[in-house]
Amino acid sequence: MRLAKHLAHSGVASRRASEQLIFDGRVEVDNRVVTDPATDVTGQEHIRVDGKTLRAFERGADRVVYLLHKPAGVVSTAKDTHGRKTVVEYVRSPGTRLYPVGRLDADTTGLILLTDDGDLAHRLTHPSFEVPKVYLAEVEKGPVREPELRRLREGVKLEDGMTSPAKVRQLRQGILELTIHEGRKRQVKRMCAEVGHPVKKLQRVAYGPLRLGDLAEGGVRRLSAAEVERLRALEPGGPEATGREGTKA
């Protein structure tokens, strides 16, 4: 994780303010002044800001994870400069600085996580963990024929390179279930458009071992300790991470 992001997730300051603290030479990592906000850290280093030791990430009960059924029109950020409603506004957690884990487009609905645990957020979004994300996509020009389904399953060439193979099922005419483990911007929409079936509606229904279930749109629930531990237990390339087991929505 980048140092500036680590400081922000630890509650030191906003991301931009944390970057300025680093630029100003006020941050030390393992007794060395660091002035590059992009410096990678794991969270286990000895970090000091203005001479004060930064509390290490904890795995105890003081860290929280919430699951939100994001409605359409809501942005996946902590704050929005255009005054739009954000995912953070749905969670009542006084005194806790929450951040979304990954993002969904404003018009995409479904499962998104919010947490104050920067270490966990990093694990869930880092490419090496290959955490599967399951989407339901209503596409134009259905049904989708087998050649196009095969292209999605084998990988689609986009402007930023070839995608990894996706798991794809056509549940009914024009309704696809896609499982991907990459985190490219608007990836599902771009993949479907590339094979000739632009997305009309998109919903994320699963993230790793978690399912949206029957949680109402706009509904929020705090994850249980057991659910959080399942997320922490994900290993790079492991069965639950890559979706080789238990990926049905």
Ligand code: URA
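Take the two forms, find the largest set of C-alpha atoms that superpose within 1.5 Å, and that set is the rigid core. These numbers were taken from a predicted model, which means no experiment stands behind them. Positions refer to the first chain, counted from 1. First, how it differs from the form predicted together with the named molecule.
Once both forms are fitted on their rigid core, the CA atom of G43 lies 2 Å or more apart between these two forms.
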Given for the second form:
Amino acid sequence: MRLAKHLAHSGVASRRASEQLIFDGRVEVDNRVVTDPATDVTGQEHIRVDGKTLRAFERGADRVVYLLHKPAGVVSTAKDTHGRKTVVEYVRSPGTRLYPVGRLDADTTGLILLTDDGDLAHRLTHPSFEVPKVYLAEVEKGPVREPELRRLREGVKLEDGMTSPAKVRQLRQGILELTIHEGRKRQVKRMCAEVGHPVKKLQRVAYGPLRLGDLAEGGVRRLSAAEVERLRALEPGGPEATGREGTKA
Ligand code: URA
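Switch from the form predicted on its own, shown above, to the form predicted together with the named molecule and output its structure.
Now the complete complex, all chains and molecules, led by this one.
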């Protein structure tokens, strides 16, 4: 793996900032200063940044991230003023305070992440990260015709401005798969309603590199260290954050 990528994965800095650290001569590999970010490393080397070993930078080694298949009727806040069930109640994690990563409407089902790492939750939901989110929407008055599909793809005028380009496919009559990078309130529902096809049912099936897969509704799984690392390695507008082709972690 490239040295810059290895530093980013170890939590030193973003990939670009790690490259700069290397260029600036602040990184040693086995006691030698290395200035080429493309230097190949195996992870077995003794690496130091500004004299500190990589272990000292490892953030979140003891942090947890869970993936929940949120059922309908459950709210994605940590507490609900109306006494409804919340996503955090699905995870048994005594002594940890979990934060939902972003929001799903109460009637939306599907993939939502929960973590005790407030910094990670904050980073992932920041608009600059453009994490791709994939939704399946069952809409009224299907099939959706090409002009409406094109509007959804190119951008729809909502009351809070135009939506960014989206990937939209009609899987079956009236069943749309939409990939969006923004996270505005009720965005998918508002986009579909705007083109004349209100949403009847909505499910999120993917978030960045993660898929809902066949996890049952109400099911929870803890992400593996490798999956958490891939989330941590997301960069603002980076290849994985935008869903563009790129080197896989
Ligand atoms: N878009 C919506 O309209 N609702 C959600 O819950 C998520 C995205």
